[in-house]
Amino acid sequence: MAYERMRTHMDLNDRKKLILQAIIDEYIGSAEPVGSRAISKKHELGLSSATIRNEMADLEEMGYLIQPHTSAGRVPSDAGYRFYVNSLMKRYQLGVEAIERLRDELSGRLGILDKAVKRAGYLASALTDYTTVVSAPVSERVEIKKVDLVPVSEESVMLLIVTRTVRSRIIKTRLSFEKCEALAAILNAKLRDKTADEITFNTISDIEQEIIGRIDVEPKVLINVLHFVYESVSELDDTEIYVENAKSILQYPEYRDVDKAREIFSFLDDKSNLKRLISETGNEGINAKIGDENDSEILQDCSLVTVNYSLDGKAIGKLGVIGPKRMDYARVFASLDLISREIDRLLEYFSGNG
């Protein structure tokens, strides 16, 4: 029953909303459990301590507050933070000086996308004082340089794809040396110097038709070869991940435990974790994953706020902020909104469309 009330917010009247907002605002600044007396003194709600205390007890029963100790102080729950972000958070206005600095910093770096995006991560960290994670498309075009097929036994062939690296795969099939050479010649003629986005359905169809007309190859083998070719170049046309100001985590009391800090630093050091983390957030507007909304157990005491940046209306990367659940959401949202809009505007300009 309490869960249903929490989900629908039907019992959150205006007074409860004001008190919840005041408690979360207070806790964001202090990191200490908030009592009714502090709310009564610091926030002009026109309510007595006793009334605030009763409302806090109701909010705790509804799942929006937690009482971590036997003292009267409460802290927000994940549900409390979620309701705050969705419905109670005040608009934060960045100062003119911060806005001008951001525009100046970005404008000088848009000639090289990855440097501009990395700088955007630094600026987001400076504006919010939290760790930032940025994804950016790899600026180098990944092209197929050569395709080779080499028989390695009577029943298997090694397929080699040369780009800026070399990838290989063993394919179970009986193909003579002559057939391997003929197949590789067709693939090289059709695919050399092509990137992943240039390998279209028509390209694949043309290759299939030419191979079927000239070489006796099992359809399954041909599918495996073409799939690996595309997989090799598309995986390399991947995103880069930048992390800024990871050490900022240590200034927050939530991470002063050495083991806890070590765990999150280890998490941030693994780029596969970060790629998965930001890819799982929403693609529209600014998105927040709070506490246990994060799949990773290590981030259960954190919040992640992300926003896309785009070119020609297509999202090409994300900018994210990681911090404690009691992060200053209003400031983070305002900072990410401004930075993403500036990146979009400058990318549009430097791409020749502005």
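The structure displayed is predicted, hence computed values, not measured ones. Residue numbers count along the first chain shown, from 1. For clarity, a rigid core is taken as the largest C-alpha set superposing within 1.5 Å between two forms. Compared with the form predicted together with the DNA:
- After superposing the rigid core, the Cα of residue 184 is displaced by 2 Å or more between these two forms.
- With the core superposed, residue 220 shows a C-alpha displacement of at least 2 Å between these two forms.
- Remark: with the core as the superposition reference, the CA shift of residue 131 between these two forms stays below 2 Å.
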Given for the second form:
There are 2 protein chains.
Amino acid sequence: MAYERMRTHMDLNDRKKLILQAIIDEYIGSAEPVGSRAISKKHELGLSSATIRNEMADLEEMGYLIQPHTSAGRVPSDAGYRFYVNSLMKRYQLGVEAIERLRDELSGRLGILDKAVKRAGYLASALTDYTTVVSAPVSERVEIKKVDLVPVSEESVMLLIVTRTVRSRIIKTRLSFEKCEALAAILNAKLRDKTADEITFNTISDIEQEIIGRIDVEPKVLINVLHFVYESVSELDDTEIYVENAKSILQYPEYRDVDKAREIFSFLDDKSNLKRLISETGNEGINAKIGDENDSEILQDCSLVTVNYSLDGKAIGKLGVIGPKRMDYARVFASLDLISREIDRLLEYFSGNG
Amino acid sequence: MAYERMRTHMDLNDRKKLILQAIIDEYIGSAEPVGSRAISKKHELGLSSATIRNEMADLEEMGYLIQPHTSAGRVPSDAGYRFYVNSLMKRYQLGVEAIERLRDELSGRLGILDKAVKRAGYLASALTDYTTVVSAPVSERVEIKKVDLVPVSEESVMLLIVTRTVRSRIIKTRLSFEKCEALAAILNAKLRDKTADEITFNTISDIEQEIIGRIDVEPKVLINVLHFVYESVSELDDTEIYVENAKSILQYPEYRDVDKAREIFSFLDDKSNLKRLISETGNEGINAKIGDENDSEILQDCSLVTVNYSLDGKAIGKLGVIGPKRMDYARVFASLDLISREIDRLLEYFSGNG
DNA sequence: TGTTAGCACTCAACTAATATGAGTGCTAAC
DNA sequence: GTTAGCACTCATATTAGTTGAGTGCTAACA
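Okay, that was the form predicted alone. Show me the form predicted together with the DNA next.
Below is the entire complex, every chain and molecule, led by the chain shown above.
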């Protein structure tokens, strides 16, 4: 027992590392338990299957491999993947065309920021062929650039709040074009260049006082409008979350079971799950949660790799890739690295500091 | 043969209708071939299984039923469903609470029209538990209410086009706040209350002439801005399409086969498919396409039920439900009927004619 | 003439028995 | 330390046999 424990903590020698790497590489491709013969043949280690078998037995004892049953090959354990991700994984170089295309698609004829982020999620899913989750920028530092009221019918007015993006909502109220303009002017004077967290209920009360007497609006209407302004401003902080390419889950053999797939789909449909999920990941660089490192029961057989994107060196949103534990980590890491850097660049650009 | 053909065109007597209805009702619930004994027992027709068997044989001969194999029960054919939908189906009454909730959710704290429509799709999927496809209003008659230019950083300006909804895009260009305002004023004077199809390239040229000399902007910048204005206005016509609750597909036994499900997911992911699909449906009232009535290969085992929603009696968008052929048509028809009427009401309201 | 009981027949789906073969661990020889 | 060889294991595939739901047809009955 003492001996066993020693072994468990012993460092892997180079040959063991090579073999473990070969097994995981193999398994990532095949999703089938890997046998000693396959390794001995396909990977040129110059070792017989018997030798590999011995090493595999050791690796299993150390907790890096699992044997589903006596007469099957080996499958990486969570610890095996973890070791692979930390120490074994080869750098993956994305093709130049892929990088070029990415740049184009992200910055090209790109509309609004929300969409840039959504698009980044889409691109990550295209690059990796896994499902992606992306959270739109958290907006504590987002300044209000403009507020506007536009009558869109006789009985309704559209409230616009322009920050780095636009939010809009319809307010059911009768308000003439002129009164809208007058109201908007005051709102702008008071709200422009403020950030969402600077605007309190008091700010709104001030505005109310300002308006009363200066503009002739029914109190009921005014309260209605200001109510929505406040609500909309408060909502600026709401993190939007987008899921892209959920269907890719169905293509991996570990989810041939429809019920399992359905569980994940339901999980991905619930934004509150996703917000929690994505908020629980590391805040620096690229981060992987493998199998049981995920808190959520449903993701025990998945890995989640996330990256932060930032502005002025401060993380403001995350992009994550969800796939089977045997995902192609090297490729995913490379893709996320690239995309996050491109988003950073883009945000820098639009924020006017660049 | 002559006799057979006669039979095929013969009208169904009441008893046959009752039996066919019983079979389809049964099959909609179970997804398993329906046997004569089950009908004889569960539905109080006062007939023995032998009699039912005889009738079933007739119904099969007439093309309304199919026997998957000799020793199985009967399954409705496409023609069977068609007859059911046209003549047999019972009116379905949605619960009062469901209707109330729908009204609340649709009109309550509802933001913008795009979202109302998306929400309607969501509600339809919640009401029926099938996948829904909904196309946002086609905008030929949408008037431009306001155009605005807002600087959002030192190097970028946001272009806003407000119609019944808002579209926005970022233009990378240096433009001071004052110049933005001046430009916006001219754009508004020229574009307000025009519909997208009224604005041609000439309109834009006019505006260009107007601006040159009056406002001091670099020609390059001006051309850039006007280019985007034109492009954005042209894009107003783009039909947006939303799919809701695609995952519901996985819950029906006809899609236990992951590959089949995946096909459909891919199909639903491709907006061009959906646009074609939804444009090929009837333009009045509620419309069903059953099985092979769908042009698309992939939907041969599905039914698609659509309804138009309209403004001033003119259809401007569609809402569709996609599910297995044995879908609960009565429920789907009732749900779509209700929702489309509610949307009509809502649009009427916001358009200011109501 | 329409209805039904009864019976022989069919065939998908389940079960059990058997074969296959990929892969292992262990031993003994190199 | 490495490896050939062999006995052993066990998931998977194959086959044969059984079951039972459901049918069509016939003959008797109201």
